[in-house]
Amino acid sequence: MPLDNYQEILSDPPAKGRMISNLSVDCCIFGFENNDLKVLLVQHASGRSQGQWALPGEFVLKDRNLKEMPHHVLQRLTGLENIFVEQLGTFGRLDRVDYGRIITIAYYALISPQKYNLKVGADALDVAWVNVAEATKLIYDHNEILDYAMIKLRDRIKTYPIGFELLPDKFTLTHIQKLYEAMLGHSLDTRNFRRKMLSSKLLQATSEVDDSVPYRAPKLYTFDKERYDEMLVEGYFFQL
C-alpha cells in the first residue's frame, strides 16, 4: 500500500565526491501492520533500475563511518533516530548488480509503521510497505539479502524481545501472537504462548482495554522498556 505521508526520502543525494562507489548499505526495514510482517521498499525514479522495486540503501559516505551509515539511511527515511538496527551480514557476489563491481553491507530495522510519518522523495517514483511473501521480484539481489533477513529474525526473536519494536505503544495479547505468527510463518498454541509472555515479566497491563473488537474487550499492554533494555543485553530463550 503506498503511503502518501512519506518524510522526504533520498532526495537530497550527497555530492558524488564524498561517496565510496563500490560501497554501498542496503537496509530490509521491517514493519508489522493489519497482523502482516511487511518490508519496506522503493521504487527508483531514474538510472538503469528505474521503475523497479528495491531495499532502501545509499553508498557509503567517506566522511561518516560505516556503522553509522544505516542510521543516516533510516533517519532520512523516517525522520527520527534510536531505530532498533542490527548488521546482517556481507553481499559481495560478483554478478550483484549488472553496472559494475559493489558490495555492500545489509542490515535490518524494525519499527512500528504508526509511528512515523513519511513522504516520498525526488529519488523515487513511489515508496510501500509490502507484506514479506508479496516482495518477489526485488532489483540485483536484494530477495536474496530480504530472505537472509527473514533467517536472522526468526533466529533472534527466540532468544531477544526484539519483536515489541513492531508493536504499537498499547497492543493485546492476541496483538503480540499475531506478530510472533507473522515472524515466524507458522501458527502457534494460544494458551501456551500467552503463558510464556506474561512470565517473561515483559508486559505491564494497563487499565484500559481494546474496544475495537465486537466482543468482550481485550486488555491492553505495554512492555516494560527497563526489562526490555536488560533482556537485551542478557538473552533469553523463548520456546515457541
The other form holds:
Number of protein chains: 2
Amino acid sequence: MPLDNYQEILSDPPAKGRMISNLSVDCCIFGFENNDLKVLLVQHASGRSQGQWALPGEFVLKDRNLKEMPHHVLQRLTGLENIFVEQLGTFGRLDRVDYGRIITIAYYALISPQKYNLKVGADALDVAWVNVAEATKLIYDHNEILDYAMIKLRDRIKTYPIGFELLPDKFTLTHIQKLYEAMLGHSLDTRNFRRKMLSSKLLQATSEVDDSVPYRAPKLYTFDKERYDEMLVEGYFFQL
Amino acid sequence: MPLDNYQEILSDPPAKGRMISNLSVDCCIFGFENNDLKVLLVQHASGRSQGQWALPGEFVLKDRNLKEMPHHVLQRLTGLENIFVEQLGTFGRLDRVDYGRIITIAYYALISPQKYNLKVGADALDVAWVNVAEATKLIYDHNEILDYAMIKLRDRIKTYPIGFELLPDKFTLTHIQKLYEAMLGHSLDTRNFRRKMLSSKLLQATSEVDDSVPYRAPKLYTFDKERYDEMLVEGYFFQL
DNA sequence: TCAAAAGTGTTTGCAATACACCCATGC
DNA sequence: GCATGGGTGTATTGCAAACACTTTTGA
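Which structure goes with the form predicted together with a further copy of the same chain, now that we have seen the form predicted alone?
Everything in the complex follows now, all chains and molecules, and the chain you saw is the first one.
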C-alpha cells in the first residue's frame, strides 16, 4: 500500500467562531514504511503561509476538551480514530508565528501503515508522508517541534513498547528491529534484539509466514495488547 | 531556616491589559525539608476562589515568551531567579475552572532551602509550604496537576540527578539519600546508594563536616555542576 | 548453486542487590 | 556507657553485550 495513494476527500475546517483564536494544536504524525520513519506534512492552501509545508494542526475548539483536539486533527486529515497520541509540550515564543501571538500545544501520534487513507482538507493544498530526516524548512517553529518530538520518541521507545503502534497487525521480527533501528538511529544486534523481544512476552507467534518475499519466508507475529497494557501500568523498562 | 518565616512583601500583579486572558501558567514549586517533599501553595485573596488553596500561577503575559512565565511566577512569589524549571504539560478540560475556558500550562520548579524567602503578593492571602502528601483539596484541577508532577518527578529523578536542585550547596550523603527516598516513596539500601552516588563522580567531598548534630558529624559534600552538565548532554542514566 | 535474509547459543563482564557490623560523637 | 546515626565490603545474581555460522527459500 503506497503512502502517496490517498483519497481526495474534502473535509471542511470548523467555522472561525468555534475556534479559540490564540491557541492551536499541532501534530507530529509518524508512520513507518520501507525502513524509514515518516512524518505527515500538509501544504497550506491559503493566506500568508500558502505553499509552505507544516505539521498538521488546528485552532483549539471552544467546545472541545484539549485532549480531544489531536484526535480531531487526525480525524479531519485521515479519517482515523483510536490513534495513539501523547502530548509533547507547549510552544510559546513571542515571534513563533508571523501573524500574532499564537501558542501551540504539540502532540505526536503513531499510526500503522494499514490505516493510511489520507484526506486532503479544504485548507490544505497537499498532504505527504516525508522522511523525518528530509522534513526540513517547515513553517514557523515546526522544525523545532519536530526535533523535540524525535527526542521524546527516542526516549519513549527505550522505555515503553510504543513502536508496535507503527506496525501492521502482523509483522516479522526483522520488521520491528528495523523500526527500532530507524527510531534510535543506529543498528542493533539481531540475536540480542530477538531474545529480548521474545522474552518480553509482548509477541505472539502466529502460524503464518510472510511468503511474499523472494527468500526464506519469515514468521509473522502479532502483538499482545493485554500484556502491553499491563506493562504501561507497571512501568516497564525496555533497555535497548 | 524555618520554612514559614517569610517576609510580607507586596508584589503587585500585572495589569489585566497585559495578560492573555484565556491562558495561564501554574507552577508546582517543590522544596525539601525535614525529610519531606513540600510544595508551595497560595491562598487566593479575592474573587470566587477566595480562601481556597492553589498552585501559584498567573495569566500568560502578552509581551513574554512562554518559557519566561514560570520564572515570572517564581520571581513575584519568592524573589528568586535562576531556578530549575521544566514544563510538565498543558491542561485543558472544558470544565477545569468555573469561570470560563482557561487552558493552563503547568511547570514544576525545584528550589533549595537556602533560598526560601517568600513574598506574599497582593493577590494572595497566604503562602505556605505543604507536605505533598497533605496537599489535597486544591482548587480547580490543581490536584490532578500536582499528581502528574509527582509522576514526572519520580520518573525524572531516576534518570537525571535533578535532586541536587533541592539541596543546599553543602549536604551530607544521608541528606541526599533521604531526599531520594522521599521522592521515590520507599527506602533505599544505604551502602548501595552511597557507592552509586560516589561512583557517579557528581559529588565532591569537602573538608568540612556538619557539627551541628548531636552524634558523629557527617562529611559535607558539594555537587559538581560541570560533571552534571556533561551528564545532561550524554543522556546519563541513573538506575535506582 | 547462488543470493538474501531468517534464525539460533554461549561466553564474558558489569552492575544491581542483598546483607550486618563497627565507628565516632554528644549527652 | 549508651543512644544515635555515620560509615564501610563482599558474595551473588541477572542482564546486557559481543560474537559467527547454519538454514531456508526463490530465482
